[in-house]
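In the block that follows, a single chain appears as structure tokens, in the form predicted alone.
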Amino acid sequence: MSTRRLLFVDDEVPILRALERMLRVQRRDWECHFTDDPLRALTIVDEVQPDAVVSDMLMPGLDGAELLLEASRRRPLLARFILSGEVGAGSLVRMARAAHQCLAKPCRGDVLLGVLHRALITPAPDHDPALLRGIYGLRSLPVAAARVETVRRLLARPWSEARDRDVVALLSGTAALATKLLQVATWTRLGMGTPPAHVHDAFFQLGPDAVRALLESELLTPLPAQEATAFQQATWRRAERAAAATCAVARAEALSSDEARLAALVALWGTSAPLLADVSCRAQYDAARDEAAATAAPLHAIERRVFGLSAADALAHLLQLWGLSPAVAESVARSDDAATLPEIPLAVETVAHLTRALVDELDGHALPESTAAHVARVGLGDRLDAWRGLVARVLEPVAA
């Protein structure tokens, strides 16, 4: 593996220093830069060509957000990151639009080295640039507005527990919203402990406040039904559907709530991972899909052969890069491929990829080979009738 660039800006120059000392454990393997002049960082980013770049975010005459806005400009495939002791609730999405994570400063040693080594995506010669344009420069997801209107209309009513639980839902069934609620969610954390892994708790520790200041925030673009393709309207619906019906299946099998919860944030993100090779290449990417409609093959064999990664894989990428549950990214990753899910008959995984097949063959598409020879290797096929029927119910009023 070649030796990863790395720029490090902070005006505080004991700082640099101290960064300095904690990542000597990594020279062999990084080479690590440091200035305490943000505008100095401009041209060390144009000479050395970095592959992270770590900023202070309160410095004069450049903050960090604005540098890292600059950098990302003449460097796409660049990881982002901001360290700072004190950040303001109104800075998140000036920060968030910037950089791909945040942490607290002071931060442990361990803990930056650990986002990091999660963080930095090792490119294959065979990777398709475009496709890592689209993980590095993803900013602000797309979104039906419909829905948007609805989370704001739902949050407009007195506060009750039915109020919230209904927005909970909503959320969870949306992958722009929940993700991006997943990334404030941990950027309010500041790296100071563990951030909410789904969607529930997300909801609980930010607030309906933060929920409303999201809606309206450059982390989404709204997209009217008359301005969303046919291909995202149909990912979106059928990334809510394989959410709710996995969480009802989950539940069913006397999963534990938080297990469910993660189950169904696995089905969502799994199902929603072709929208980012779609925005990021969407020709090549409506010509894989039709190969695939064509030959019966894999669709993820075709992404991978043509991308050179699958959009699990992309997305996968893309969540340990914005810092997101990387237990979950992993799944996500393995959720395509019914041949690399665990051998536990009730794993989180193993729900989530079957429910989604269940979801498909609702609509008309038969169970593929490998999902079926991996129902039969773990002994599932006996549940299978049960759990259709489930998923058919659940179904109906999201189909309503």
Contents of the next structure:
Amino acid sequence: MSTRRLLFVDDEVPILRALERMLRVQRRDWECHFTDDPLRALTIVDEVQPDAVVSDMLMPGLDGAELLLEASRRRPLLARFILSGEVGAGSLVRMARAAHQCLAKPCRGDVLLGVLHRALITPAPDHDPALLRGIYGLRSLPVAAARVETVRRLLARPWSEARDRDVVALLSGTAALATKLLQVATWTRLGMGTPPAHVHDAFFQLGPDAVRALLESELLTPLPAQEATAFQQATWRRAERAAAATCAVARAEALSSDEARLAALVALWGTSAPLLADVSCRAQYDAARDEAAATAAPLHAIERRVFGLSAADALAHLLQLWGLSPAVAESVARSDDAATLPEIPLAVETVAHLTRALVDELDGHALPESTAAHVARVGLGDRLDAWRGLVARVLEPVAA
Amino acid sequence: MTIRNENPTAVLPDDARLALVLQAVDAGYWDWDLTSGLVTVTARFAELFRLDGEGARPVSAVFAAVDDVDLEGLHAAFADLFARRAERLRHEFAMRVPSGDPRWVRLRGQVTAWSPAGEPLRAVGLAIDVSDDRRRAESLRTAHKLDALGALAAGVAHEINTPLQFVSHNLDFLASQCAALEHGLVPAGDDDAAALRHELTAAIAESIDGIDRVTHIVRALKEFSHRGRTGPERVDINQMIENAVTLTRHEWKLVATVERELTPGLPAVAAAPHECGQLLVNLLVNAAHAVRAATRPGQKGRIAIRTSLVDGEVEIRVRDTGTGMPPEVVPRIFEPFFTTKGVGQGTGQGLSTAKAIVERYGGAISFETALGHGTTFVVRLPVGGPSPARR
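Starting from the form predicted alone shown above, please give the structure in the form predicted in complex with its partner chain.
Following is the full complex, with the preceding chain placed first.
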């Protein structure tokens, strides 16, 4: 792998010197640059073309958010991090708009190294930079404005358990909202304790008021109905159905409620991944989908041929860049292709993958051969009909 | 006794109307005939003053009922009224109640008849129980104190996080080098070895600096904290300024340089340390905000703090190169809740609190301001104190 280049910006020189020492262990693979001057940092971005920037927030001249926004204009394929001792939530929205991830000072060295490692791993050696370039600039996954408004209105009602249950259900069925919620809940833990594993935990950790503020913030880019394409609307619907059905199947198979929520999240993200390829490289992706429909070849295989990586791989990479659990991101990547599923019948990836396929089957798409083969291999054959029945009961079939 | 008038449209005689209004605002009425020395009061007034029923009685009987902490203040208020130094009587005082919290009574009134020689003949007015208002104001003050503390705490946490961050990374580095040493991995070339030795020494030295920074902040916080003692102590103003500068660093570091010109060996001031701390923090935060509003991004203004002994008092001057104040703002800046800052940026309590603290210790606060050039606050505090130095 080629040498990766990193830039660290902080107006406190002792922090830069300590970072430099800590990063010595990486000096074979990483070329690190340091500056205490945010304006100088922009020159370094031009000269060095770094792969990642880690910046402090409060600095004289240019703050971290301004610096990262300008840096991303100059170099789109740039992983952007804020490392700040800011405690209040006041500037969180500004930081989160500019950075892929916000880390709180003090941040342990091993945590920081892990975050940088994951961001700097290229998802595929010969990928098409166009896809990644597209997703590096995304603030959030595409989401329907009407959905954001529905949740916001619901949250404006007086509190009741039923209200919170409905809100969590809507959030759990909307990939953009689920992602943003988990992201912010992870950041606001200030590096302490375990981050929330699923939407349910994230909602109750942040609380209704913070979630409402989030929905009204500029961290989301809601699409009005007339701007959303038919493909986006179909994908939103498919993802929501896949998540709900997966949760039901996982519970019926007596997985714990945490595992069931996790499986639903994996199904949600897995089915939402095409939105990324669609947003970044629409024409190429339309052609890839037409090809998949015409040849019955698996879409992920065509994605890999065209882009060098599948949409699910790209989303998994983005989720890690956004600071979400690497384990979940890996599950999303593995659950897309039957060939990469774990050989465990009730692994969350398997439940998510198979339930997604059954939802598609209900909508008139035959179970892919590779999926059927995996079902036979892990001995889930005798469960298949029960799952099929359950999925049909949970979802009303879509009128063709 | 409750007065009722069941017919909503009836035209009432004046007396009945007055009685209804007095009842509606829960006020007691007093009417002092200075020629006879008799005061006529209503039942509610008698109740407030714990007198024996409504009616007329000598004024001395009324004053005797006031078992007040501040009886002199009440006499002075009437003296001002009768000597025409005040047009109206406005006085609040606390009355001890046999059990429970003191009862706060507000007296309002006016002289309604004067003799040709200018002697007061008759005065009338109201008495109202304002204990609830007092309690609300008190809890508001407490809430504000906590608010200011919270704002300071966020900045202080930020200032502690920075050294923690680099101490932690330096320790990571030292740990990895120790591990390398154990595995016999030492740098090959002499140059590398020398560079590494230099880095090891620097990592330790900078970590110690970082620990010192945290210690400094924590010590300043400790000296500002309420130690449960009531009443003033002997306070070293110069030391308090150092502490306030340390604790407010987050507020000014991006927008200003802070210069100190502290006269050594100043006599101690008698004050409660936490109040003294709050006074200085408020002045510094105020200066930082003024400078921030006046300074373009990337440039820095100046805050200069000077202490000296003037006419036997300690004088603190806090000068900023901030916005200065427009003339219409000048008369109002010490008013509680008066703020020129946007919602969520200032509570409008900083300077009024500062003034209250200074005056509590017999000092004075004033300022000079030039619009577009900055403001200087001047605080004078009397030296000495009731107790000998204890440290």
